[in-house]
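Single chain ahead, written as structure tokens, the form predicted alone.
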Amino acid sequence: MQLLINGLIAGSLAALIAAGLALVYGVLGVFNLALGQIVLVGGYATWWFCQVAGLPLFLGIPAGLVTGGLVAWLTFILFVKPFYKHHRFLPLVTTIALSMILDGLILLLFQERPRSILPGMKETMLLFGGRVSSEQLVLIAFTLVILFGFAYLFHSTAVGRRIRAVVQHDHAAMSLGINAPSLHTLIFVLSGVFAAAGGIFIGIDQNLTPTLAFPITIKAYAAIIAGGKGNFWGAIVCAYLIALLEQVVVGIHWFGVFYIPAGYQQTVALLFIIVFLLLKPTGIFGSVSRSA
């Protein structure tokens, strides 16, 4: 049951941030990969507005948000905008640069020692049969919230509708009297409040390091390619999955026979990509498209 526990924990960190980087492929078929970088982005600030700053932390919270939001949109229109007109593979190599640049001023401005929201030992309580904290149980339902709200805003609100549609072909939805550009800014938005909320549940339940970038951004992908690229949904269940199978898998003994070191966790999710690009490019939950 703990590990069940820690996948859930782990899948709700996971969902938020494959969440962000789904949403902008399936709009825009760009892939962010400085969307670690806007991780620790989102988590550093509000550590720096709650510990430096003396901010509470229900105010830090949002602080902390928005400046993930700010950087995403900064991202877009340097990095991403003027390019991906021009070719979709192209921010692929602006936001490398732009995540090297961010991977600097994390180091320089923060160090490598590790920093936490909210330093010192955790209670916690037995539930289920497993060990948990009341922390943790918050960052569960925290996560929820974000993901259904922004389920009733994706499908039952005006602004969803229209996002439906720059979805489907931005260039007829244009022809209607959408707004795609502003709708394209506001979802890379969206993309890094998703992000800064991912990196607020490390900064909370673990502690920030500039090192957890790269794995953070693989894990997502991953997610997105298994639930199928641009699948919203597909890439939160994926995401889940995934963090379930790296509890289950590595640092437990099978069989009494063999036993796979913690330090291969990481390697769950490059597993995933290699295994559904191999067998079943469009993910579980894509569909194979036609062409004449």
Second form
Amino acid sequence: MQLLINGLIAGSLAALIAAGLALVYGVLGVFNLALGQIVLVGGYATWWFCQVAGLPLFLGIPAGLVTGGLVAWLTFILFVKPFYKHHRFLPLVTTIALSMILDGLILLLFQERPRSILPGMKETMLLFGGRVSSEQLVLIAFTLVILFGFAYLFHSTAVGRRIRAVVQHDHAAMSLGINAPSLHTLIFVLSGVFAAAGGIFIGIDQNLTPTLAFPITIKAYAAIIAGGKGNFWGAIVCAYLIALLEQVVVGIHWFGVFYIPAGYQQTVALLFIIVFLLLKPTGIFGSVSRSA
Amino acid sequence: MDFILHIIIRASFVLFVVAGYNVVFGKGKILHFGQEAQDIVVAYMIWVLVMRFGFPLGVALLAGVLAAVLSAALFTWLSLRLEPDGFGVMSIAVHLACLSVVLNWQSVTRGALGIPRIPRAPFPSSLGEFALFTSILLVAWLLVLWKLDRGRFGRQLTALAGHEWHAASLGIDRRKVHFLAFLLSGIGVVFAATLFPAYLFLLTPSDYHFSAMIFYVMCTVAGGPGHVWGVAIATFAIVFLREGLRFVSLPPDVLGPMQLILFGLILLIAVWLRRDTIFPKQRMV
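Based on the form predicted alone presented above, generate the structure block for the form predicted together with the partner chain.
Now the complete complex, all chains and molecules, led by this one.
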């Protein structure tokens, strides 16, 4: 049960990040490899607002989300928009450049020391036989609220219909009067806000360190690819699955004989996805599309 | 003078790998960011066999070549199975997985501590000998790559990069060409993985982080993707810049991040200048 709860906690974080990315990939067809750094920017900004500037948490969190959205907007304007019309793979390289720049800035501004938005021991409680802190429960609930809220926006509002139209065919959507370029920007900013929320999640539940960025990015993209690229719900389901897999791999006493060391947690999950994709390259929820 | 020789040696080691990587990413336009995975696998294969299990260097080298062939086959398989951008991300995942194994399998690899006291062969052993040997070997390696680039293989790779289906309709075997490209990058890795740890007397996983991969991408893009000599000049220039920055009087905790920012900007500017040639637009009728 504890493994399941741990998987739910880690999965909620991964789902938040992967959701925004899946949307960006669905609309623009571009990968943003500086995503992990935007996650950290959201977390560190919230830490700074709460621990240095002295803002209360309920103000620090929105400020962190706004910072994440702002960095995502700048990323789109400077590192994605001028390039993706030339070739949709170019942002993959430009966002690698951005990831280096942001890594450097994060190290300069916040150093390598771990930072926690809510420092100190957290009280845990027993829930269905597993231990969980009240902060973790709030974070899981918060993620679910965001995801269901977004589902409502996506499927039941005029804005959602426009987004879906742009996802399906942006030129056709533009011919119907939908302002696709603005929606591109909006979706990119939204993915930044989701990423920043993920960073705040990390900063509250654990510690923020600059080395976290890259594995976060890769795991989020692994979820997108495994879920079927551009499939929003597929990415979310796979984010939870990967997180659960990571917990199960190191948490189970295999055949009653050995444990897999915790250091291999990420490796096993990544290898599983690689092997899985070799067998089914379109992902779990992806479908083979005819291109000719 | 010693410092100049040292930089020449360091640049040569980087260029062995970058020149091979340039065949895959620069010429073949294959979105491959897992070069460091090949690096780790080959380097640890060679030096673990020598240092932990006492194999002679010749046997270990053969095992290293075998590791390069197998890793080339794995990446070829992945590149054929996945969409190009999916492959790009998954190749990074392969790298992270390999790095994680090296860091955690401490009984064999000694983890983050690396493998110290790597022996040098009688030749090259001094700084001058290393500079001479690596320079000659590097020029030979670049000439081989240049010859291949100008020949049938280069034309086939260019055709595949331009339009896969059209190339296939002309009888070009994508599987074979991709495998050869990855194999060439693997051979470059074998040179570097054999010489570099012996030069430093140390094999450490910190040399195989993703930042090294970014460095390869930067050298390739700055030199002109697919251009053997352009990439060679860019690599030397960037390595000189990197090593020269050590003399800037800044504290280490500022210098490191400043280097990251500077190289990020260089990569961005290089991509901006070459935005039409890195991944050329497909020609439409």
